[in-house]
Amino acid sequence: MTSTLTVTLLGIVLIAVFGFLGRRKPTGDLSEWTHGGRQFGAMTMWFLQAGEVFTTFTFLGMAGLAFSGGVAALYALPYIPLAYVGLYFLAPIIWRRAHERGHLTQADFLSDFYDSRLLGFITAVFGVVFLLPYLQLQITGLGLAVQLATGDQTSSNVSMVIAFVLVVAFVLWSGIRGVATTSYFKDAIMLVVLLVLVVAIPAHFTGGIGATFHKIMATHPDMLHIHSGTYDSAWFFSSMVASTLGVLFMTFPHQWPALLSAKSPVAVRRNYVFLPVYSIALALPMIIGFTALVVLPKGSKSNGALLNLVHQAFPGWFVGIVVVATAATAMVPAAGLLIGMSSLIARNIARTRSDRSQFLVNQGAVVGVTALALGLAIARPDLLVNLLLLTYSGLDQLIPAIGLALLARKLVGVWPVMAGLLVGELVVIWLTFGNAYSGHINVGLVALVPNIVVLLAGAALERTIGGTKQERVPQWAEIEAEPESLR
């Protein structure tokens, strides 16, 4: 066995550890199971809605993108900032609403201010669909990593079994409280990892960042400005304004359970003040993948840029450790991503008759999701791949629904925005799949003008015969009244 991969599985084994210590005491409580008794500070809140941010996607995915796309990347800076400014406000509203009415998901949520279990239903249903993608790509992105550093598919597979498998465990034994530990370790660790890299890659291969950008500037001029082609300008505003409008309606379930788990309105606010500027840590993977642009040839594959480079510049042991850092930013948002589908299934698709059973339910569907996406990950890693673009896209037609329930008043009925939702899916899977777009600019926003149009001209045949009254909703409406020591 390497020393990489001696470290590397040292690394997975560890950041179970800090999972497993999560626990406090034995529950079968599905609510203290998803959202820790809804006791968690603001320093726990910035690691687990930190834990959102940084996946494996932002570790390797944006030197990757970097290194295909230039400047192109710096659409992901922008985003997460715009969005907590608008969540500073509308953050402490769902908060409230959820404690007051005890919800434990998205699903929750909407079935309860649009009265309708059928809406909750299909959401739950699509919020699962489309995070399972988003699930197969942290397992697939742990195996690229360890495939990458030892050149071997077997302690590839080998490595994604027994790092899922924990993952698992430590979830099913903690639940969030376990999430929330693991954060503080992946967090650390990537941080480190991430600002040796950024100093000593280019240093050592280009003589430091501003002789690698002297060289960009010589060689790929073309790749410091928004260019003609996939990553155009249609692309990366559309990009930036369908990904910000997706985090500020909290359209991915996996953010409720993070988000609930605040003690009060208070923590909630703190944190969205201050993390954004964790969000200027995505720019040290672009860097590294802006040195992989005068370094390695073309038609290297961009996911694997950075760790192609430090496979070249470092030893198997620290080599381990960065590996030891991507399964981290694989293994914990993993973790939340499990939690907010099980919750799902559990409160808004089985349906269970008591707590124990709805608990049951919910323990199963962690073990039967991972076990899916587990399976294709090893099996069929690119069965999903035109699925993942549908990840972003079809959770943003959750856009209208959420919206309009945070207006706290019924001023649409359940039908116009379920059919607009309806209609919205439905044109997200045609331009993915039927080969009937070409644009570049995101589909998510285009499916929203129908699904939009959808949803006002069936608010519309509702006034026209009488069906739908303005209703206020008291205990939801006075949110704003809060007290001066909330504030």
The other form holds:
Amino acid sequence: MTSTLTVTLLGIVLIAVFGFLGRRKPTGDLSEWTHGGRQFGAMTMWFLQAGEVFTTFTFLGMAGLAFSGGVAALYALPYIPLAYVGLYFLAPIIWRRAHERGHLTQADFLSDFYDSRLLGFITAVFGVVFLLPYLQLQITGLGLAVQLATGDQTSSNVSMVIAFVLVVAFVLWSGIRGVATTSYFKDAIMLVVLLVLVVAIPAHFTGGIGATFHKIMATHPDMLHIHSGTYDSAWFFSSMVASTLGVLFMTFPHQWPALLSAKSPVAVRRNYVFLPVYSIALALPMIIGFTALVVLPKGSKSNGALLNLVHQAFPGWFVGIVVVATAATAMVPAAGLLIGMSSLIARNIARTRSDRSQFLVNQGAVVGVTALALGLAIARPDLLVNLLLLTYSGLDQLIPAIGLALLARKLVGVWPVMAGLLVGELVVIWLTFGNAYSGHINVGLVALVPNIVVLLAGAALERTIGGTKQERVPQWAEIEAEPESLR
Amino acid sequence: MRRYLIILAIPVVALVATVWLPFVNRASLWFGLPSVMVWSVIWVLAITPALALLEFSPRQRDADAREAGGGPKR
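Next, report the structure of the form predicted together with its partner chain; the form predicted alone has already been given.
Every component of the complex follows; first up is the chain already shown.
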């Protein structure tokens, strides 16, 4: 066994140990398992939500995108902080409503507001289907890192299996508390590794960061600005807006457990004040990607750019540490994804009769979903690649439903919302796979137009036939004032 | 409150407009880094103090105190 693989496997086990240490007490309660009893302060929330920002896509993909698209990769830098600005105002509304009404999932929130289990079921199914390839991406990202570092496919497969068996184990054992404790380790190792790499790699290959960019200025000036081509202004702007709206309206089901685990709206808000500072760390892998631009031959695999340079510049044991950091960016977000997906299955897809059976379905879903994603990652790694194209654009179609549900009054009934959602999803599928669209504007944004048009038409029809009651959502103060016997 | 919201709008507008600003979106280096990168990092960093002004304003403190006393207000 090489030093790289030894360090990698030890690191993977260490990440899992942090996950196991997160457990406070045995629990059979889904709310405690999913939200940690809603007791997390701003610091824990900060790590949990920061954990969602840095995935394998960020670590390997950002360097790869800078390598292939230059500064166009910077669309990914501001979209999350921009969403945080809006979430500073919207997230406390979601937290309070969920706290009052006992929501555990995104689908709970929607089905309660629109008073429709069917809508909850449909959004839960979309959530699980769209997140499955995202989960697989984390697994294949880890496998890719090990393969590039060791040059051995068997080591890659073994690492994927060990890492994700351990993820399942600590997620089952500790729930969201395990995700929180692994997040501390993940962010620490990832930041240290990125800071070392961003100084050492340019210094090793070009003489420094400044020298790297002066070389790019001389040899690839087009990579320093956004211009016509695949990554043009329309692509940059629409990708940034679509991604911002997706995060702002909490369209990713796995965003919900982290938010709902906060102990107060103040903890929620404080988190969004300070998270933007952390987001600038996204620029670090991009700088490494730019270095690859002047070092690696044209046509090199973009996603392997960062590890390719690491392999050339560092001894085996340090390559192993970089792979551990990459593994952490796969395992920790995957654990969060599993909690988001399994709770959707247990609460909104499966029909259970008791809290106990709901918890068992949840635990079974953690194992089943991971087994499916892991099996596909090893046996058919390309099967879900196309589905991944739908993940962001498909989840963006939930924006009108969630946006309207944040209002204090129900302005539109469930049927127009559901019709708009289904039309939006169909348009996303048609534009993505039907060869019907060659523009550079983000497909998710394009599909939002028919989604909203259908919703508005449905709302107008609903009012015409007199089916709309502008029901008011009870406010916190009213619920507090309500006699106990009426609750 | 309105003053704080206007301050918060400045980094938001600056970031959204990045690609349309000719003095930013061009092949140039600021402090040895791409101008688009420096611009984006500066305005992302500016979001935190802009939000902090709101968060730690006397008005927000009062609202939190009221909420702690008798249930949150939307």
